[in-house]
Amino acid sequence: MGKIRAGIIGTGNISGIYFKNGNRFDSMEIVACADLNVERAREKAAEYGVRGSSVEELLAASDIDMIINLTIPQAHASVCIQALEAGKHVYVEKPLSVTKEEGRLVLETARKRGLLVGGAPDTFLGGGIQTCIKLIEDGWIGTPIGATAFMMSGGHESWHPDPEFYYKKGGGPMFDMGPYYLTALVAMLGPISRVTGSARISFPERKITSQPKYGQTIQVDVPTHVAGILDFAAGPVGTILTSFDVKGGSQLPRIEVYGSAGTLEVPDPNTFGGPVRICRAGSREWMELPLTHGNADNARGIGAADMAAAILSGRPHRASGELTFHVLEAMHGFHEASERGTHYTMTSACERPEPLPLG
């Protein structure tokens, strides 16, 4: 079997792990990169032994089968559409797009062109969450009844060198970190049928205390504390709380799944590994279980590699465009439900991603 030849567009900080991991998988190899800043692209290309170019040159290249889109969120949809119109499959960092309308356009363009779209996060393909999926499927906690998910933080202005984006359209705790939590929940419990929630801007202005913009003020445009409820199509009811407003720390778990025969403690969905713990009905003892699957290290890029394998074999890919759009719609749903004081009924559906085989 050959390899899918991939090119990266967007050579910022996150590109490093994609370059490092890009050639560890049998299905793809990264051969080129591009950036609006062509000089930066050429520096990354020299560092990782690939060729660097302008975005236009990369999209026109005949030896590129797939684009890995690592641009800023506001550019995700436009770059995806450019890549698809150039005849390339595309895998994009989260979120799929900033708006639902852009996300639908990306998927429709791919359908018309007969090409695949995939997207991050792919952490659910790591050993930690794949082990949780295996435990649920094997009946360790009985029938899933509900789940909770918590991402509690004080915000990014105390450590990030340029934190303003996180408080503008496309930012906020739900759009920044929600994709990890929601994707993990869908991977374990299946698609979401409706959501509701409440959201607020707790601090309309925030002061940057990190360098190099220490002392500058950020005007906050998006909700920074979002509490949501999810009805899954299969029956479980979930709650999710994402916040940039927790100034005193939190001891809440990341994710728990509750079943008729026990509770499953799911590891941080922003990581690929464990620990995975379970408490069976009738017991107060928590057991840590060994991981059933590999890729428990930082395997970022495994979703793109799985998509490359799908292109070669014709099977469905797991970190699919339909999954990323479903998560995008749910995130908007929480905000819209809060604004309207109602439930938001999902218009999209997706298949629960096929679990990875053991080994």
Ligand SMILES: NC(=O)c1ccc[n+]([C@@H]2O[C@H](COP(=O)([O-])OP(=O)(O)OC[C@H]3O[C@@H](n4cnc5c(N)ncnc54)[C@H](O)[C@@H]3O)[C@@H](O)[C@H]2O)c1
Given for the second form:
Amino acid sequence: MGKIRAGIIGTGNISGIYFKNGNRFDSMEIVACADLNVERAREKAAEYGVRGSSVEELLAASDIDMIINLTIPQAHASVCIQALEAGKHVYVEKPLSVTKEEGRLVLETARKRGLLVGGAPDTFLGGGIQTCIKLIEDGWIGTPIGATAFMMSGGHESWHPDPEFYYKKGGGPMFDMGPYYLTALVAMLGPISRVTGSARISFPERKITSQPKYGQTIQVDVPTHVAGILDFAAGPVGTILTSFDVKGGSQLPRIEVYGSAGTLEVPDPNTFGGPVRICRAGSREWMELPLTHGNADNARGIGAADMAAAILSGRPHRASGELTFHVLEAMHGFHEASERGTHYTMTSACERPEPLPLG
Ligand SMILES: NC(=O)c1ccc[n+]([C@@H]2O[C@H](COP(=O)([O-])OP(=O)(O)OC[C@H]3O[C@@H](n4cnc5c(N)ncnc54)[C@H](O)[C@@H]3O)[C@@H](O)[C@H]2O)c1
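Having gone through the form predicted alone, I am curious about the other one (the form predicted together with the ligand); can you provide its structure?
Then the entire complex follows, led off by the chain already shown.
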């Protein structure tokens, strides 16, 4: 079976790991890249031995089957649509888009053209969360009842060289980090039926303490402390808290899933590995379990590779457009519920992604 030939658009920070993992998977090879900043694309191209060009040239190339869109969130939808209109399948970094309307348009364009859309995060395909899914399916915690997810941070202005966008539309802790937590929850517990939440701006202005913009002030436009409740269609009730306003640290776990027969401690969903720990009902002992699946190292790109395999074989892909849209809708749902003082009923559904085979 041949390989899907992929081109990267957006050769910034995160592109390095995609290039590095480009030849790790049998289904896909990365052969070209492009960026608004053509010079930057050419540098990356030389570093990784691929073709570098303008976006237009890449989209016009007849030997490219699939685009991996690693641009900034504000450009995700437009670059996805350009790729689809050029007849290419597209896989996009998180989040799918800024607004729900743009996200729907991306999915609709793909459907009309008979092409696939997929999107990050793909950490749920790593050994850690795949092991959690296997344990839940095999009944280790009984029937799932609830889950908690916590992403507590003090904000990115202490280390990120250009942190302003985290406090503007499309930013905030939920849109930045929520995709990891929500995708992991949906992969374990299935789709969400409704959400509610409360959100606040705790610090209307933030001082940058990283270089090179040390001392500059950011005006905060979006909520930076977002608390949400999620009802899963299958019954469990989840709680999620994402914050850039926790200045004194936190000792909360990342994700726990509570079942009728035990509790599962899920590893950091921004990583691919473990540890996975479980405490069975009636016991006070936490056991660390060996991982049942591979790809526990930084396997970023596995979602794109799985989509490439799906294109080749005709089976559904796991990090699907429907899944990333569902997560995007839930993130908007928390904010809209907070503004309106109501629950937000989800309009989208998605299948729980098929677990990877053992091993
Ligand atoms: N940096 C990380 O650690 C990290 C981690 C996980 C996910 N992500 C996600 O990856 C994506 C990219 O993040 P990054 O940190 O690499 O950003 P970045 O700003 O370093 O790089 C983005 C690149 O996209 C290019 N670009 C912007 N608009 C474009 C357009 N319309 N057409 C072509 N090129 C365009 C920019 O010139 C830039 O080179 C984001 O969606 C982010 O959420 C980043």
